[in-house]
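Given next, in structure tokens, is a single chain: the form predicted on its own.
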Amino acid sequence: MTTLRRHAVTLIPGDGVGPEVALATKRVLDAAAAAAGVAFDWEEAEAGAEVFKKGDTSGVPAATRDSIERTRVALKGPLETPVGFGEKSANVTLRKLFETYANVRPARELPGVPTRYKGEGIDMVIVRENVEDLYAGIEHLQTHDVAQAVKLISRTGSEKIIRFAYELALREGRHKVTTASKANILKFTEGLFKQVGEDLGKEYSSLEANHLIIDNVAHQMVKDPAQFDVVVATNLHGDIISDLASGLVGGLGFASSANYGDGVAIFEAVHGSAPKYAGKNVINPTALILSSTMMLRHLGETDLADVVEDAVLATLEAGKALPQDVVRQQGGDVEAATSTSGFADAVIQSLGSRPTTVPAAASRPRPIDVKPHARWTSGEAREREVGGARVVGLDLFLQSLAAPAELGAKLSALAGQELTLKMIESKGTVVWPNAAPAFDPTGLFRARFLARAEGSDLPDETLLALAARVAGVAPWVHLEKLRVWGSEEGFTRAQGE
């Protein structure tokens, strides 16, 4: 009697069309697995809109967390997230709860799917940092009319994701890693990401490594997408360019993705919940089916993953079962398109087949084990390397409708003996002591106070006393210490400073 290889998987059907594509994917996996001596122990769990409606503001109930902690693997349909209001994204919550720091989104040419780049051999992977950056969701209304978001980039987080990208390239037999950033504008956050990428590139000498500004990446992807192999980017930029990449090969209906942490992996389609199509059995399930092949490879079922992926490719290539998004791109009658369940039926019937017009999954290089390189430099070691921090000033954000010249005169008088007012800026541009030629007031200013004495290390008492004095002139809403490590300033200059 043959013993089945069993895998416990948390299945989160999701919102909108999620249950339909999740069921289609489950049917394909169960059919393929049965023929391969594999079985899945599915643990169905909730997350998203229905959970919010029950009053759980996390969107991820304890039972779902417990299931993922047991199985360590989740296959997830799309979750609905309110736009511009309401609760935090349950998608982001799941990623953060389990520290799935690496989001991986392949974009590969598909047969039978009309695109502008047909035949160019697009085969790239976008590796997106998944838990830092603006997706930390730290926002404040500084005034009623001025909002702020905090962009958090750490050396640890950057090294983890960029090293992941290099080692993914080695595992998959790829040759080139492009680090993408906006370091020309965001000198510290994106600049740190760029620096870590360049440092790590020296460790992976067998791979070609380069850096591109993110807007140039977008430009080059449209101009010549086949030049890219592995692209690694910060969270927001990675989110945007991975959607761009999916558009090159057919759209979000084909966009698979995986979220990897050190202990848990979550697999999902990139597309949303599309509530207007819910219950109509019309959505293309390819994205989640392809995501499930990434799950199979994670579980060590590489042969089974190839069988499922090749069945999808063969189905698309045959052109007899086309989802509505493909039919629409071809200018056909969407009423005649294959249903969600019908496409799953077609893939099941194609199990064992391979495509002939594009490389079969089974023909690609087999994943190889890569011995992980040493992890990141600890914060304590970096502190010793560059020297301890000195506090040399204070950036004080305050609310005022006063003219910059009037405000500058008042704040200068409050600076005290240890500090001097260096400048006042609005929206990153100096408005005092040198007035900007054009100034559109927002009611929020940043006043920069610096120590008068060179080499000073200002105590908190001095800074808090200054803030108390300023509060008598205008309400302050935010404080930032200005620090120097060795000779390295830990703050940027304003435009015109």
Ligand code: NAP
Given for the second form:
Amino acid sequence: MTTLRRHAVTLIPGDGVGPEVALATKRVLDAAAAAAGVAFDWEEAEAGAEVFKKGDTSGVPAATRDSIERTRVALKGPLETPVGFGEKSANVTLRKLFETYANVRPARELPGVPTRYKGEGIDMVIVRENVEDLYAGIEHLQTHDVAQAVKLISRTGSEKIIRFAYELALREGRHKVTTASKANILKFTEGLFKQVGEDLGKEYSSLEANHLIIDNVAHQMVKDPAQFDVVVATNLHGDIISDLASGLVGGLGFASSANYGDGVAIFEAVHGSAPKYAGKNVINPTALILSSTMMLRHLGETDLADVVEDAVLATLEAGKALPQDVVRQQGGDVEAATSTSGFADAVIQSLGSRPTTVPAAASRPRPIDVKPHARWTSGEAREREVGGARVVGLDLFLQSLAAPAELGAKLSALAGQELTLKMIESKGTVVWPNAAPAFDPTGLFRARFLARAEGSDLPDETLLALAARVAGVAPWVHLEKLRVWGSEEGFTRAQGE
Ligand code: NAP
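Rather than the form predicted on its own that you just supplied, could I have the structure of the form predicted together with this ligand?
The next block holds the full complex; its first chain is the one shown before.
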């Protein structure tokens, strides 16, 4: 057949079992494409362990970055983060470099794959924010023995990912979007995410929108997973519940994923490099093959995506080619399991077949790739983000082994004319002026100083002079300005404040 369409794709085989699953996937795609008059121009590129070993601490060499910038699409095997070479994960580096803010992980019941939930009709998509939250990786030792990580959630980031989730629901013909958060405890970070979910829910009136606390999501997912349709969460929570969701439908051998940015998309299996299986041709390649169907939809090759997905479903349903993880689940002899390359052969032979016990991909509402918009946040919200605040005080984090009463007396005396010491807390609980019933010192305190006068807008000099005075009593480790926007306070109260 003459080639009608060509697509350039960056192929990163990756580490461990990566090259095996990447080769299996490439073979399936090339075979399916050839029959449809499509061709891929694969640009093979390096990332991960070997790159770290060569001394490139990013794990992603310039040639790989250039290739992705050219093709805008990458199919990627798992990447190891070897201890002792680079500090940062090459996966996270790729996400950050190309700002792939949306991580999409579908979890659907698959025929022939044994699970505890067989027949319940699990079919959900977890949409995980991919570049913010604790994954910003901003950590500091506050004392030698107290570590802190910054959980960063922006309105823009929340709007981008939550809108992405609603759009995905519409385009996949889904009916419900659950925003999952820990807003009950983390009022600002997770609270912002929850609020944006509720605000955007009003714009998508044809969809059912609800909010669940993330721990309840975990509980409900195990108890009654079929109730979920699209679930959107911040980065760490999304990471955890998407692994949970993949465990419901057969495990890592079947868990596919896509990372979408405004200009670049990277498709990969959820699993890692599974080093103990590397080079043995035994690992299940389904996860990456299913990830590649997401790539095909992204490239506009919807029919081809359906053909490949249906061939995978038909292969699993037929039960003749069973990868080792399925055989193990069934209690069978893993020595007799189908190899990685053997499974790819079986899928290639099934191209053109459709499953009969589950809906064929071609018969489901056709998931069209969500093309993100360039701008998401309203101008009004952006202005609020950068200006209009008054400074009403200072939180001063300091190291001290003193008793709270002694520290309180000393710091009160240093507050000066414009400020007053409001409270001292440890691990978020007030220990001065009221003593906490159970105080377990860590060596780190937070002292909150507030402006004495109503309506104050404290200048930096006042705050810095206070910090200098306090330094004479105990070393301070970081400062947080306390600000208000109109009557809206930009800081939470401590427990007991
Ligand atoms: P892993 O590589 O995902 O493997 C853990 C276990 O999951 C394997 O031992 C195996 O279980 C099962 N498994 C993984 N892939 C499978 C597949 N395709 N089919 C069937 N079963 C599969 O996790 P890890 O051992 O924690 O991580 C190894 C390395 O991978 C680390 O360096 C980590 O940083 C990296 N990693 C990379 C990515 C990525 O690139 N996106 C993701 C996660 C981890 P059994 O032993 O029970 O057979």
